[in-house]
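In structure tokens, the next block holds one chain alone, the form predicted on its own.
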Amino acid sequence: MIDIKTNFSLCNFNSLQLDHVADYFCEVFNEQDCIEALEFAKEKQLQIQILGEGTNVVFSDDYQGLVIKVSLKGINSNEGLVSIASGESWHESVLWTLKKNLFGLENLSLIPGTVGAAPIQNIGAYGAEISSFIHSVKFLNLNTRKIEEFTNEECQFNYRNSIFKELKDYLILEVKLRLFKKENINISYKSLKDYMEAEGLDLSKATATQVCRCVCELRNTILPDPKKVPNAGSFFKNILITKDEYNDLREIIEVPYHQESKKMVKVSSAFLIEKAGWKGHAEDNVSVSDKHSLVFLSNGKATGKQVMLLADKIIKDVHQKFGVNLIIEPSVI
């Protein structure tokens, strides 16, 4: 029998430590728990919010409904296909695959959050995205209460997005990944390559373990540990624009970019935010990190409204100065 709590503080369940309250809260550890939680919500006619580690969400206010904290556990592999329960830590799962000599996820090391959250926004870093490795995603349909499974193609992945951001009425139970059985090193991302070269590593002989270590060290230099300094990681996505739009932007400012495709370019949101003068800016219990301008920091007393007010100011200012639109990366609830 699941334990339903009322008027429950979410402060310790989101990495910005926003002290908003949920009308109802429960934690689920298996599929039966999930079904019981749905039945409770149906009986009470409650809206539902699924929560992993809360590292990529912003509660803008108290939540009038049932928050379901997903804590399903389990990980195993069979012929290179790795099945991971949605409540497992993403980073610990990456380390597990490396110990089992299964490769491909090392560039995605140290990304905070659970495995279930990873396909929702198609997590990516240092030249890799999880969509390249996903075989399928198993989930519980919140409307039919039936277990379904989407193939990689059905997930409709694109940059920091998937069908799960549109569906809403689902609870991810398990993610299956197809990994390499031999090391297939990806050091295409400039900052990672430069860092490894500065470390004196022979890139022609680099190992997946070395890539994992360097990625972790790089992330630690720019992204504070949310357990020590409340934050939600990168608050804005990098900006995807056409080549023509990029050329227009260059008329205003020279900005770092990454060639995404023949027609599309990804430009650095952090660079534009910094050039607009927001790096290190602080107001009303919220600040922009002085180490990385994509990171919002909370002093532990911030409200969701204060966070969103600062975000709105930055979005408007960057658009006014550079003519591009910043897009918030975390889910705003």
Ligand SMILES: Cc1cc2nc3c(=O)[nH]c(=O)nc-3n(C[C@H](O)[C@H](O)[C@H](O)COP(=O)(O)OP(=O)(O)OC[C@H]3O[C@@H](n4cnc5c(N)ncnc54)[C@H](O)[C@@H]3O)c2cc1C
Contents of the next structure:
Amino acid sequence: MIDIKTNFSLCNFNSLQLDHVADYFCEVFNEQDCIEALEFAKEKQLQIQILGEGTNVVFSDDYQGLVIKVSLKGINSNEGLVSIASGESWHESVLWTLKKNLFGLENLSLIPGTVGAAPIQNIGAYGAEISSFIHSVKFLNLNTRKIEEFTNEECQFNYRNSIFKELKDYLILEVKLRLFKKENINISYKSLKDYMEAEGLDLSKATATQVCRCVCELRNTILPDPKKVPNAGSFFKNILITKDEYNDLREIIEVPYHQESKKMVKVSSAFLIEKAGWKGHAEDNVSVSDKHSLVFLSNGKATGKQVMLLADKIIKDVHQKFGVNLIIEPSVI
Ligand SMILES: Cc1cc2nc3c(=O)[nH]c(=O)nc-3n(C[C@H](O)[C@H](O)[C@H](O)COP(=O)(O)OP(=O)(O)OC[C@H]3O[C@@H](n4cnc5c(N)ncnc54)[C@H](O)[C@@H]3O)c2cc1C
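Would you generate the structure of this protein in the form predicted in complex with the ligand, following the form predicted on its own above?
Then the entire complex follows, led off by the chain already shown.
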């Protein structure tokens, strides 16, 4: 039997600690709970918002409807195929795979949030993306109440994107990952390689566990811990533009870029935000981190409106100065 709470504060359920209230809130631990929650919402004609750990959402206001917090648990592996329930912590799952001598996820260590949310925006860091390891994603179709499964191809992964960003009305139940049984470390990402070298590690013999440790240390130096300083990680995606658009941009400013494909170039949003003068800027309970200009920090009193107002100002200013459009990374609710 699920426990449905009313007028429930979401403050401890989103990493920006925005103190908005949901009309109804419940936590689901298994598929039966999910069905019960759907029945409740149908009976009361409520809209539904699915929530993991809330590290990639912005509640712009109180939520009129039912928030369902996903807490399904369980993890097991069979011949390199790891099945993880959607409510498991992503980072704990990475550590679990390493303990089982299954490799590949080490570059994605310490990304906050749940396993169920990870495929939605194709989480990525330090030269790796979860899409390289996804075998399939099992989800509950909230309309038909049937369980469906997408293969990696059907997930249509892209930079911080997947089919799940377009689909409505689904709840991810389980993610299956195909991992390496032998160490196959990836230190192509410059800052990771530089850090490991500076640590005195012999890169030709480096292990996945060492990569995991270095990624955690690097992340801890740059990114604030949301438990101590409320934040939602990168507030904007990096910008994907065509080579022609990039050449236009270069006439205004020389900006670091990464060649994504023959036609497309990814440029650093952090760099443009910093050059536009927003790094360290503070207003109305929200600030732009002075260490990383993609990260918005709340002083614990910010409202969703204040966060979105600052985002809007930055988007307009960067567009005016450099002619490019910043895209917000978290889901705005
Ligand atoms: C300090 C910090 C650092 C970060 N670093 C990175 C990084 O390096 N790389 C990166 O890619 N991201 C990063 N993020 C963003 C975030 O960690 C990821 O997007 C993560 O996957 C979000 O997980 P969550 O459980 O908190 O999702 P939530 O924030 O709860 O939800 C995000 C979205 O997914 C939906 N959702 C969540 N669970 C489910 C489910 N089971 N079924 C259906 N829909 C669901 C929600 O409705 C919402 O739309 C960072 C965030 C923070 C705060």
